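Take a look at this one chain, the form predicted alone, written out in structure tokens.
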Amino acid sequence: MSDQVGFTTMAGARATGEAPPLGIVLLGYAFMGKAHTNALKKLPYMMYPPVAIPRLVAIAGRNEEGTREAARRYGYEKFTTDWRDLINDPDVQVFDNGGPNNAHLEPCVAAAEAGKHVFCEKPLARTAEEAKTMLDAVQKAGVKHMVAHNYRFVPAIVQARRLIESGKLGRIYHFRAVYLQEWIMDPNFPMVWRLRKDVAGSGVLGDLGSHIIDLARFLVGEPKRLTAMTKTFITERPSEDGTSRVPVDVDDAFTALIEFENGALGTLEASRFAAGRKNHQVLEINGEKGSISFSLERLNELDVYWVDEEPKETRGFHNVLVTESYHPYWENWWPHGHIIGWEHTFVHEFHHFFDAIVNNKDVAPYGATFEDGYRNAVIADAIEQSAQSGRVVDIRY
């Protein structure tokens, strides 16, 4: 198998019934680097039979010592401190960008121009303008492209979308979502890159807000207009070296009210100042025939209510454990009731992306393409614009 993974061509592998290899180069080795690599290594034996065998060709990062250690720890064949070294590597078919937001535009565009399929962490870009440049590049190159909105690949979220698509909820009236964390509440928490506009593009809006913006579009549809407010609670923080205090130029929290094209109303709220909340993403959808509620911290469950359920004396929300063999992705995992976790969403999304590459399928509508990433950025920009102007902003792509 090792010889096949290293040298068999994709066409030859398909002809012999073997899963073809896909050479991967990963940019970034920290939080997302670990999450992506964990998924890549699990995929061949859990999403079985695999559509492709990831080959961990190289990992890139700015810090030489850290990148070398990541290559050793994760099992990449080589490492570099300059992603440009790897763009034209013939052993690489997929460029996986898990770097900070300011490292999305240039590497992804260069990878697409070199004919590599591109997988990029969210948010796709710091602004809609950057995102449009990236979208144009992958479309011109004709490569497959996907944004790592991994919550689309939670089995319960897929099940919720299927229920909505089936018409069982009828007309959708409301979508509301909150995403709350607490990790920067300490005024002496230092100025990491996520708190710098030149690197991150925005604060909680891009970090957590991009996820619930994506889920709103994925589950309900396109927004028509919105009004929003943002807030920065701590306006100065210690520099990373601790020698000075520097101004914070990103948002700590936002709230937005959205009208969708289908007439539904939505609310989005995200904050990194919610004491006690660790990774509290909760959403609810209310329709004419029922409601669905989901919490990320209980990601194997859906709460579902049906308006006309009989007998009415016992009518109420049902807690559904989404672990049956007929639920999304479950045939690849365990017997019912044996839950999976956050990290497995990355296994599902890479499997989806590789299936699109190997079998020339569309990444959309279940995967988030760079088109989705661009539209997400347009909405995020509109939230900032509304917060600054105090006005309702129409969404225009």
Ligand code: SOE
The other form holds:
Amino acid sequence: MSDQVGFTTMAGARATGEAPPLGIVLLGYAFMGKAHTNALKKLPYMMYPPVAIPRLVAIAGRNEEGTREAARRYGYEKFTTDWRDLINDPDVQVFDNGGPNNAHLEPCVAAAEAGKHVFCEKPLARTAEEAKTMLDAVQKAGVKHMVAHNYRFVPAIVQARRLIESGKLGRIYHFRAVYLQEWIMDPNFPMVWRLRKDVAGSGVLGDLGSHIIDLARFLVGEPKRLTAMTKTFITERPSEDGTSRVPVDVDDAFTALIEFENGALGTLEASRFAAGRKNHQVLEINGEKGSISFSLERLNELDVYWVDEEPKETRGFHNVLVTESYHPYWENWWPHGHIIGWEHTFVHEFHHFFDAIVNNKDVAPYGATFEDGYRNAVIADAIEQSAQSGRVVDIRY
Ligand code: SOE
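Let me have the form predicted together with this ligand next, following on from the form predicted alone.
What follows is the whole complex; the chain from before opens it.
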């Protein structure tokens, strides 16, 4: 199996003390293509010594000129407008899917069947059914698989997970998260792919909702049942070419009320109609022994409250700058207080994935696997089902 050959090659390289190369093919050169490539190029000298040396073998995109320019800009050895050209490339060990949601299923399944380890942007798929097909394919192929839920790799979020796992918060009562943006409030904003059900699968639910659904599962646990509402505020927009006006068939906002298996009660809200909110992801966990609060736009910080903190006269929420060398991932960066940003979460998640590949470790539980992507999709589908029926929906994987 190519997987064993891959490990043999890597083991050989490890024997010399050199990190093995990992040939990467990237599908997509837009926003996520840029974020992924930036991380791949930074990883070898910042996550040092690296577990692997990414080799930018090829980039694939729909537009020939755009893909050629991206290959030149980022330093990919080859480029193509057909990802199928690359699936069997012996120089490639990792297929990185940064394409739109309707381009996740087929390429990821083909890459797994070709023995490639598969990294795919969120949401994993447009529906739970598609996600399950992808999960079955990677499990059958025996390759490593990961969904790019990059917010699991914010040091403050990892620290929050460690505090919860350690029992520091005790029994969890509440999880509440919002993820708010404002970029499509203009009725004349066109029907880009994130607003088309046939391409994206859903609107804000899959785009921003998938992140807070994942963080709910990562920090608190599995949802048991939920009830939800969705809303489309602007029901018609200009087509992308501007020649017509077309109906909007995805959600602009949703709110969900969730009961978790462990008895916690949660609320999730995501909208792209929150004027003034740029990338406003805020979450709070309330436990019997204290609370933790996080805001993505201040991602180096955690606000914490401990019920039994002494002296009680000064008890209250206090702000922690999560930048000490003992904080997650900080041994790789700067002296405390020299803050990192959104882009560094991608460096951390690729490091995690490559470590799993080269040293045959599990991606779970700190990284999101295709199983997590599938469960995320089941929960998203349940939100849509509850919004349509008006009823509480049980979560069954
Ligand atoms: C747009 O809503 C977007 O780029 C999402 O697609 C990303 O997943 C999120 O991290 C930032 O906002």
